[in-house]
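Take a look at this single chain, the form predicted on its own, given in structure tokens.
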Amino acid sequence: MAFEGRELRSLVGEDGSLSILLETVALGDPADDEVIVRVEAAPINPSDLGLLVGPADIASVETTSGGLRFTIPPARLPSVQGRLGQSMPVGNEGAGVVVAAGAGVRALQGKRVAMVGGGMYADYRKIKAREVVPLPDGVTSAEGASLFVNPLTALGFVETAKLEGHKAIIHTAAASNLGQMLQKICLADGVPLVNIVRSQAQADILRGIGATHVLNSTDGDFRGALLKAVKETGATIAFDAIGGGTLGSDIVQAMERAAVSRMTAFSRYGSEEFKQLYIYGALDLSPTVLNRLAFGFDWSVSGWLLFPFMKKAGPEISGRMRQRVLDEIKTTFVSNYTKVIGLAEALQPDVLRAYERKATGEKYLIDPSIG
């Protein structure tokens, strides 16, 4: 049985424009190891926005007959050279009901599943059966739609810290859904966590779920408070969702200053305590600025992505992470949404501006059945 439905796509043109289009696509019968899922819920994560609007200037948005069109500033064009002329489906993860199943996976027919693999902003998604997870009884598609990216990333941060021998973590943009999950994990696992936020309201969210160390980066005494928290926790690893500016530099510098305060003899090379900053987001698109001479010489700054980490961690750790998410889907890994929108609504300029802000506490969910 063939299925026809809409699919949200992002296209970078040869002229340096970016277009978001809602296209009609037809799905053929699933192969033996495939299923077709009627999508009922798909979250809008910052990682989705990286593909959907990428480096486009949001202020340049204009409505076209097929969707929306933006200008990409020339300085940002090199980051999308590899996708020129390609119409790409968007949406990392989602959930829905299996409406067709291949011969080898008939048992999934009619099941409500969560799935990951791109192209989730659609009415229907054909996907390999290995990329779906049947949801426990009583779990809705909205509850299961964010089963992968945020929960596994939060768990991945803790696993990374443990594997690399760090005893405490620093996290920025910490009041997000992901940040709240990380705080709950760290409380349960006994891992000290330093949370960095940008407002008092965000700090209150984290303190409300038991956070001990919550710092507001807009406070005048932020750097002093950061140093104090690093000394108290012994944090030597950080995960930064901001990316641009000097915040990452401030964090590594605080780690170094805390380490130096524990030294018994001066070294012109700084401390021998290794300090790791992972940048995993780009809430600030400006360049990352590092005051490297304040770090000593035993440090690293690099990127962190979930799926490369899971490949490196191996099946045992990855399997344990996935099982924990299923076990705690209604507690630790609850995602809160402020608005549910339809596929067509996602192309309204005012709605796009709202979810593109990536504001803490403003998470959007797409339900294609709305329209």
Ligand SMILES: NC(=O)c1ccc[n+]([C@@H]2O[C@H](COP(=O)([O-])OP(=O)(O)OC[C@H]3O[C@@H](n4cnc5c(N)ncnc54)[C@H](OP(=O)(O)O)[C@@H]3O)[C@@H](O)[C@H]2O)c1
Given for the second form:
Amino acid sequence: MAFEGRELRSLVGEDGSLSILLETVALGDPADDEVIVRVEAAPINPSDLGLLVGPADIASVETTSGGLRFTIPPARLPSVQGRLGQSMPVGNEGAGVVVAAGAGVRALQGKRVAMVGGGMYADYRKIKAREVVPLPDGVTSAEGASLFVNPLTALGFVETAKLEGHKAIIHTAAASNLGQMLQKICLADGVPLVNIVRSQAQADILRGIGATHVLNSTDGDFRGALLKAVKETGATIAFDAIGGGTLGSDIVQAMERAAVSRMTAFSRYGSEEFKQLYIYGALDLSPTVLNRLAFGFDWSVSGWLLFPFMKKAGPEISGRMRQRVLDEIKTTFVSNYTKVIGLAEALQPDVLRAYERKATGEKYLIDPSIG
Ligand SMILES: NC(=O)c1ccc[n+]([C@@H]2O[C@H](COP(=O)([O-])OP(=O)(O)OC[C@H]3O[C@@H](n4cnc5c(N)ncnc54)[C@H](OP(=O)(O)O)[C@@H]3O)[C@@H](O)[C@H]2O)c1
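Now show me the form predicted in complex with this ligand; what you just gave was the form predicted on its own.
Starting with the chain above, the whole complex follows.
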């Protein structure tokens, strides 16, 4: 049986424009190891927005016959050279019902599954059966739509900290969907966590779920409070979703000052305590500014990405992480959505401006069945 449906695509043109379009595509029969899933729910996460609107100037949005068009500021064009002229499917993860299954995976026919692998903003998604996970009974597609990206990343942070010998963690943009999951995990696992947010309302959200260390980066005494929290917890690893600006630098500097305060003799090379800053997001696109002379010499700043981590961690750790997400799908790993929109609605300028803000507690979910 052939399936035809809409797919949301993002295209960067040679002229420096970015277009978002709804294309109609026909899906051939699934191969022996593939299934076709009718998508019922797919979240719009910051990483999806990175592909959907990329570096385009949101204010330049104009409606075209096929969808939306934006201009990309010339300075940002080099970052999209690799995707020029390619119509890219969007949507990292989602959930839905298997409507066709290949000969080797017939048992999945009719099952509600969660899946990861891109191209989820579509009516139908053909995908390898190994990329889907049957949802437990009683779990809806909306509840299963965000089963991979944020839950596994939050668990991955704790695993990384353990594997690399750190006893406490610092996290920025900490009231995010992911940050709230991380706080719940750290409470359950007894890992001290220092949360950094940028408003009182965000601090209240985290305290409401049991956080003890919550710092507001807009407070006048932020740096002093950060040093105090680092001393109290012994944190030597940080995960920074913001990336741009000086916050990451402030964190490593606080770690070094805490370490120096524990030294009995002065060294002009600084402390011998290793400090790790992982930048795992790009909420601020401006350059990362590092005041490295305040770090001593035992430090590292690098990127952190979920799927390479899972590969490196190996099947035992990644299997355990996946199982925990399934076990705690209705508690630790609940995602809340402000609004459920159809595929066509995702292309309305006002709606796009709202979900593109990536504001705390304002995550959108796409349900293609509603339009
Ligand atoms: N590397 C990986 O493998 C990986 C995997 C999963 C997620 N991520 C990243 O994880 C982060 C959180 O994702 P999410 O889905 O949990 O996000 P979310 O729920 O949409 O929340 C985004 C948060 O970021 C804050 N924020 C936005 N722009 C900011 C800025 N310029 N400076 C400081 N805070 C800012 C928002 O606060 P306001 O309300 O104040 O704007 C909000 O609290 C994203 O950066 C995402 O890309 C990375």
